[in-house]
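This document opens with one chain alone, in C-alpha cells, the form predicted on its own.
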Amino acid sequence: MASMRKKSRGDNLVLRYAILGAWALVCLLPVLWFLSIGLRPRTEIITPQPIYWPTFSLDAWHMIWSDWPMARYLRNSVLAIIGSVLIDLVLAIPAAYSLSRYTYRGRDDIGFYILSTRMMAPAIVAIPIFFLFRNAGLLDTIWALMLIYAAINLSFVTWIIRSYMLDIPKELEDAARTDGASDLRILWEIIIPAILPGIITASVIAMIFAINEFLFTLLIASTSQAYTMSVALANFTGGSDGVIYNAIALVAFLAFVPVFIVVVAIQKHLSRGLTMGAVKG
C-alpha cells in the first residue's frame, strides 16, 4: 500500500513537472523565435516564401558589435537603470515611511498627488524637461538619464513601498521606541528588513519601466554617447539599408536577457513581494 502511494506521488510529480515544462516552453517561444531571427541571414527573413529549415548565421552578431558601439549602449543602459533605481529607493523609502506612519494635515492629498504624477502624459513635459537639462548642461549624459528615469518611476515606487509598510504592525515600532530607538533606527533596522521583498519588487518594476523608456531617452541622448538599448533599436529601422530585422531581433534579445536573469535570481523575493500589501490603500 505504501509503495503504491509513493508510486502515485512520483507519477503526480512527473506530471506536474511535465505541465510546468510545457508551459515554460510556451512562454519562452517568442524569445526563442526572436533569437532564431537574430541568428538567420537577412535574405531568409525578408523572403516571401516560408523557410522551414533555416540556416543560421552570425552576420547580425558581428554587425552589431563591429559596426555599432553596442557595448557602449549596453553599459549606458545598465548605469542609467541602476542609478535611477538607487535614487528612487533613497527618496521613496523615507517618503513611504512618512505617508504610512505619520499623521499630519494633507497626508492623503500628498500621497494622491505623488501617484497622480504617474498619470501625466509624457509629451506634456517633454519640451520643458529638454530645456531644463540643456540649461543645466546635462544633455547627452548618463546622469540626465538617471534623473529622468528616477523622476518617472518615483511615484510608482513610493506607492508600492508604502503599501508594504502598511502591513507592518505598529506594535513592533512601539516596542522599539520603548527601548529608546529613534525613527531613523526603526526604519533601518525594523521596517526595511521586513519589507525587503516589497523593495525588491518595486525595484524590478522600476527597472523594467526604465528599460522600456524611449521618448525621454531619445530626447535627452542627442548623440550615441548616451544612447541606451531602447534607442539603439531605432538605428536598425531606417536608412539606406531599410529595416534590419535580424539586428533588431538580436538587440531585443540582448536587452531581455539581463532582466530575465535578475528576475530568475530574485524570484523568491519577487513572488513574495507581489503578494504582500497589494490591497492596502
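By rigid core we mean the largest C-alpha set that fits within 1.5 Å across both forms. Predicted model, so just to flag it, every value in this text is computed and none were measured. Residue numbers count along the first chain shown, from 1. Compared with the form predicted in complex with the partner chain:
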Given for the second form:
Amino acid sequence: MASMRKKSRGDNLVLRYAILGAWALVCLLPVLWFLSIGLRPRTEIITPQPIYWPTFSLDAWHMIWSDWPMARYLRNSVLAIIGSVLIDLVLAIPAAYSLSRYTYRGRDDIGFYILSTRMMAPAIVAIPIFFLFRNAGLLDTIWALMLIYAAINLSFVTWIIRSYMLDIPKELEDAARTDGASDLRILWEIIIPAILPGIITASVIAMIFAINEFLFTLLIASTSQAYTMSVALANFTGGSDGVIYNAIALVAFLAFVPVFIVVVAIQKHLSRGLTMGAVKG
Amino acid sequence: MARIELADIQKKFGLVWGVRDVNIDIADEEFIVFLGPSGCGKTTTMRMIAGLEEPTEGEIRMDGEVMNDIDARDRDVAMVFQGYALYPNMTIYENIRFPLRMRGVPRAEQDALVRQAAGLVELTDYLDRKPQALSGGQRQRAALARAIVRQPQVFLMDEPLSNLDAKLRQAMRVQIKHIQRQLRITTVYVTHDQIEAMTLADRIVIMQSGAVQQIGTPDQIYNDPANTFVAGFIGAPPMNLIAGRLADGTFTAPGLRVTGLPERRGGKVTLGIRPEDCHVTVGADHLQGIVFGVEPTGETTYLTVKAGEKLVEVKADRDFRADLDTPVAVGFDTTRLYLFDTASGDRLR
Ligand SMILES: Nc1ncnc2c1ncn2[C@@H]1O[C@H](COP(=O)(O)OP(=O)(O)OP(=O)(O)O)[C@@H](O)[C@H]1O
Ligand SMILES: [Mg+2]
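We have the form predicted on its own; now please give the form predicted in complex with the partner chain.
Following is the full complex, with the preceding chain placed first.
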C-alpha cells in the first residue's frame, strides 16, 4: 500500500518535470533559434534550403564590434536604464509613502491620475515630447533617455511600491515613532527594508520596459551619441548591405542575456511581488 | 517620573466613539492598570497618551504641560504594542537597540543595556534571530524588552503578557513590577487578566464602551464597586447580581428573602453578593433553591444554585457534594451585601 502510494507520487514527479521541461523548451526555442542565427554566416541564413548541420561562424560577432560602436550602444543602454530606474525610485518611494500613509483630499484621485498616465498610447505625446526635449537642448543625449524612460515607468513603479507599503502594519511606524525615530528615519530604516522585494520587483520591470523601449529612443537619439541597443537593432536593416539578420539576432541576444540573468537571480522576490501587486489595489 | 492628566478626553473615529469623557489623574511613579472588555477603548486611550492618536476633545498634560500638540517622538514614552510591532528586517538585538540609537544613548553603553533587557525577559539566546523566527510569546517578550531597555518618562504597556504561559506570565509580572518600582517610572498597563490587574496596580481603571466606570485601588474596586458593571466584571467567578424588590428593609426575589436592609431605600433593586460571601446552610436561610451544578476545583467547590430563573454561584466547602435538583439553602454574609439601582446600575449606599 505504502509503496504503491510512493510509486504514484514518483510518476507524478516525472510527469511534472516532463511538462515543465516541455514548456521551458517552447519558451526558450525562439531564443536558441536566434542565437543559432547569430552564430552562422550570412549566406547560410538566407538560403531557402533547410540546413541540418549549420556552420559555426563568428562573423556577426566581429562585425557588430568592429563595424559598429556596439560598446557605446551598450553603455548608453546601461546608463540610461540604470539612471531612469534610480530617478523612478527617488520619486516613487516618497510618492507611494504619501499615497499609502497620509489621508488628504483628492488622494485617491491623485493615485489614479498617476496610474492613468500609463493608459494612453505613447504616440500621442511623441511629437510634444520631441519639441520639449529639443527646446531644452537635450536631444541626442542619454540624459534625455533617462528622463523619458523614468517618465514612462514612474506610474507603475509608484503603484507597485504603494501596494507594498499598504501591507506594512501602521503599528510598526507607531512603534518607531515612540522609539524616537523621525519620519525620514522611519522611511529609511523601517519601511524601505520591509518593502525591498517590492522595490526590486518594480525596478526589474522598469528595466525590462526600458530595454525594450523603441519609439521615444528613436525620436530622441539621432546619432550613435545616444543610440541604445534597441535602436541599434534597427540599424542593421537598412543600407547597402540589406538586412543583416545574423547581427540583429546576436544583438537581440545580447540585450536579452542581462535581463534574463537578473530575473533568474531575483526570481523569488519577483513572483511574490507580481502577485502582491496584483491583489492589492 | 511624570504625572499624567487626562482631562475630559473624547475620541471619535468618524461617527464611532472610541473614548468618552475620560478624566484620569495619574500620579508620578504610579502603576495604573486599565481593565475592561474588548473594544472598550483601552488601546485608544493609551495611544492618545503616547501621542499616536489625537483626542477629538480634551487635554492631555504631563507634569502640567499640555501635550496635545507634542509629537509622539518628543514625548519620551516607551510602549509595548498589543501587536508587538517588532521591526521585521532587524534581528531581536537590533530591535531592542533601536530606541537607544534613536535617543542618542552613547554607543559604548548600548550593548550592555540591550543584553540586560534581553536577560530580564529571558531572550538572551535569541538575540541573533529575526522576529519571524520566534514564537508568539518570544516576540511579545522581545517587544517588552524593547520598551524597558531605556528609562523613559512613562511606560505604556498594552497587554504585554497576553501570549505567555501561566508560569512565564507570573515571572514576567514580577519583573515588570520590580523594574517599575526600581526605576520609579509612571506606568500605564492594559490587561484582560484580573489577577494581573490586582497584583500589579496601584490603582485600577475600569472601562466600558469608551467610558470610565470606576477608578480605585484594587481593594476599592473589589470591595466597593461603584456599579453593577464593575461588580460583575471583577472577581472569578464574578459577583452574583440578583434583581428584585426592596421594601421596608426587606429584599425579595424568587426564592430569596433578605431582611434588615436600610429602610430608606425601596423599589426595583439589584442585590449583589460574591460567591465567597455565601455559604451552604442546613434549614431555611436567605436563599432557597435547587442544585444546578457542582464544580470541584480541588482547592474549593463551586456550587450553582437555581432559584426561580436565576443561577447563583456559591463557594462551598472543598468536599461539598450534592446531587442535581436536590433542595439547598444558602446563607449570605449580610455585612457584605451590595445594593444597586436596577435601572441605572448605580450603587445604592
Ligand atoms: N482607527 C479606528 N477607526 C475606527 N474605530 C476605531 C479605530 N480604532 C479603534 N476604534 C474603535 O474604538 C473602540 C475602542 O478600541 P480600542 O482598540 O481602544 O479597544 P480595546 O479596549 O483596546 O480593545 P481590546 O481589548 O480588544 O484590545 C472600538 O470600538 C474600536 O472599534
Ligand atoms: Mg487593545
